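Just the one chain here, laid out as C-alpha cells, in the form predicted alone.
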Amino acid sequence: MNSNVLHVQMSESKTYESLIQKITSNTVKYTDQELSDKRIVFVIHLDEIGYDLNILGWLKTLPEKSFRGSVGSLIVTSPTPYHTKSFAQDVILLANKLGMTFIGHSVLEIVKDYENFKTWQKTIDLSLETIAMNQGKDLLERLRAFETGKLNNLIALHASSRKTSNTLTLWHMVRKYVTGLDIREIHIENGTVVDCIGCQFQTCIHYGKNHSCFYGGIMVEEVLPAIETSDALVWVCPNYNDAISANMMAVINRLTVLYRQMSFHDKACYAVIVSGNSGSDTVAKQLIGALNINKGFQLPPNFVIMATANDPLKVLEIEGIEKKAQRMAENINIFCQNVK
C-alpha cells in the first residue's frame, strides 16, 4: 500500500483554508487517480446548514469497492459549533461501504472558533489554532503508520433473547462463516450493566490503574477483560427507536474506564444491525461515532451487516440473507487474518 497520502478536498474554506494548508502541506492532491490501496484524507468544508453537497455527489459517482485497501481518515470544518460529527459519520458510513478502512480517532474537527479545542487549552500552553495544526498534524502521521497484522480472536457483544431476536440469529448466520479466529459471545443482561453517571477524571483514573470501575459488576468481572485482550469486536445490536439499546449503550459508556488506560486503535470494530421497519443506518452510525470517532478503534471495510425483519426470526426469510451474511464473515476473515 503506497504510504503517501491522497488529499481529496471537493469544497473550499475561506476560514480554515491557510490552516488545512500547513496540515496537509505532505498529501498528493487528488487529481482522478485510482482510489484503491491508498491513505486518503478527505478534506470537508460544511456550509452553514451543516452539508459538503460536492463530496456527496462525488461519493455517488464511486464504484462498489472504489476504496478496497485503502485507510481514511477525516478533516472536517464548520462555520458553526454543529454537524461535525454527523456528517462525518455519514461520510465514513458511505466510504466504508465502498471497502474503505477508517483508523481509530478517524476525524479532526474543527468548528466555529475553534471551540472544540477549549477543553485541550487547559492542559496545552497554545493557541486554540495552534492545537488544532498539532492534532492534524498527528492525525496524517497515524494514518500513514497504520498497518493491520494478524487478529486471533473476537468477541461478539448482545443483550439479546437467544430464542426470538432477529439481530442474534443474523449474527449466528454470520458466525458459521467465520474461520481461524477464536470467538466468544457475552450476553449483557437486563439490570447487569449500571450506565455510567461521569465520575470525576481522577476517580475515574484510579480505578482504572486498578482495573475496576466504581460500580463493579459485569462489567469489571468478565466485559472489560474480554475487550482488553480482544482483537476484534462484534456489536450485536437491534434497532431500539432508532437508537442503541440502553444495554449495549451503558456497555459503551462504561468503557471509558478502560479506555483512560489503553489505546483501542488495535482493535476492529464490527455490527449486526436489525431494525423492525427501517432506519439500520441510523444505529450503524451512532456505533461509527461512539466507537471509531470518539473510543478510537479502527473501522474495518464494510464493518457492518444490516437487515430488516419485523417478527421474531423473520430475518431467516429474508431473500439472499445467507450469502449476505457469508459475504460479511469473508470480509471479517479476510481482515482479521490479513489476506490480500
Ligand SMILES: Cc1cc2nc3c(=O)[nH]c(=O)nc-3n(C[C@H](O)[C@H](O)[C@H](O)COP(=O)(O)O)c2cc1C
Given for the second form:
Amino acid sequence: MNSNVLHVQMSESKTYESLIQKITSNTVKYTDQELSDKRIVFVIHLDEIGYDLNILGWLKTLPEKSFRGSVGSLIVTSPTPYHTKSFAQDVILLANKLGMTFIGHSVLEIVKDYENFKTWQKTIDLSLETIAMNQGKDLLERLRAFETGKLNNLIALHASSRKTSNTLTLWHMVRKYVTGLDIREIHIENGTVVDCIGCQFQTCIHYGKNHSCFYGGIMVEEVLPAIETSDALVWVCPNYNDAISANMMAVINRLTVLYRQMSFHDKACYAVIVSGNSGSDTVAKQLIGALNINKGFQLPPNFVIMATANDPLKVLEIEGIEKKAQRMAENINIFCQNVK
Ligand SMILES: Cc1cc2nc3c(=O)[nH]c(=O)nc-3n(C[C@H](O)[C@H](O)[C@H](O)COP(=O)(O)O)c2cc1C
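Having seen the form predicted alone, please provide the structure of the form predicted together with the named molecule.
To see the whole picture, the full complex is given below, headed by that same chain.
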C-alpha cells in the first residue's frame, strides 16, 4: 500500500483555501489516478444550503468497487454552523458501498468561524484555526498509519424477537456464511438498558475507571465487557420511525463510559438494517454518524446490508436475499482475515 495520501477535492473555498493547503501539503492532488488501494482524503466545501454537488456528481460516475482496498477520511468545511455531519454521512455511505474502508473518527469538520473548536480551546491555548490545522494533520497521520490485522471475534447486538424479526433473521442468514470468527450474540431485552443520564464528565470517568456506570445492569455486566474485548461488532437495527430503535440507541449512548477509557479505532463496525417500507439508509447514516464519526469505530468496506420487508419473516421471501447475505458474509470474511 502506497503511504501517499491522495486528496480528492472538487470544489474551492476562498475562506479555507490556505488552511486546507497547510493540512494537505504532504498529499497528492487527485486528477484521474486509479482509486483502488489508496489512502484518500476527501476535501469537501459545502455551500450555504449544505451541499457540495461537485463531489456528489463525481461519486455518481464511479463504477462498483472503485475504492476497493482504499482507506478514507474527510475534511468538510461549511460557511454555516450546519450540515457538515449529514453531508459527511452521505459521502461515507456512498464511498463505503464502492468498497472504501473508513478509519475511526474519519471526519474533520470545520464550521463557520471555527465555532466547533471552541470546546477544544478550553484546554488548548492556541487559535481556533491552529487547532483545526493540528487536527487535520493528525487526521492525515492516522489515515497514513491505519492498518488492519486479523480479527478474531465478533459480537452481534440486537433487541429483536427471534420468532418474528426480519432484521434478526437477515443477520442469521449472513451469520451462516461467516467463517473464522468467534461469534457471540447479545440480546438487549426491551427496557433492560436504561438510557444514559449524562453524568458529569468526572463522574463518568470515575465509574469508567471502576469498569462501571451510574446505571449498572446488563450494560456493565455483559455488554461493555464484551465490546471491550471484541474485534468487530454487528448492529442489528430494524428501522423504527426512520431511526435506530430506542433499545439499540440506549446501548450506543451508554458506550460513552467505555469510550472515555479506551479507543475504538481498532474495532470494526457492521450493520444489518431492515425497514418495513423504506428508509434503511437513514438508519445506516445514523450508525455512521454515531459509531464511526462520533465514537471512532472503523467502517469496513460494504459495512451494511439493507432490506425492505414488512410482515414478520417476509425477508426470507425477498428475491436474491440469500445471495446478498452471502456476499455480506464474504465481505466480513475477507476483511476480518485481512486477505486483500
Ligand atoms: C415502532 C416501529 C416503528 C417503525 N417505523 C418504521 C418506519 O418509519 N419506516 C419503515 O419503513 N418501517 C418501520 N417499521 C417497520 C419495521 O422496520 C419492519 O417491521 C421491519 O421488518 C424491521 O423490523 P423487524 O426486524 O422487527 O421485523 C416500524 C416498526 C415499529 C415496530
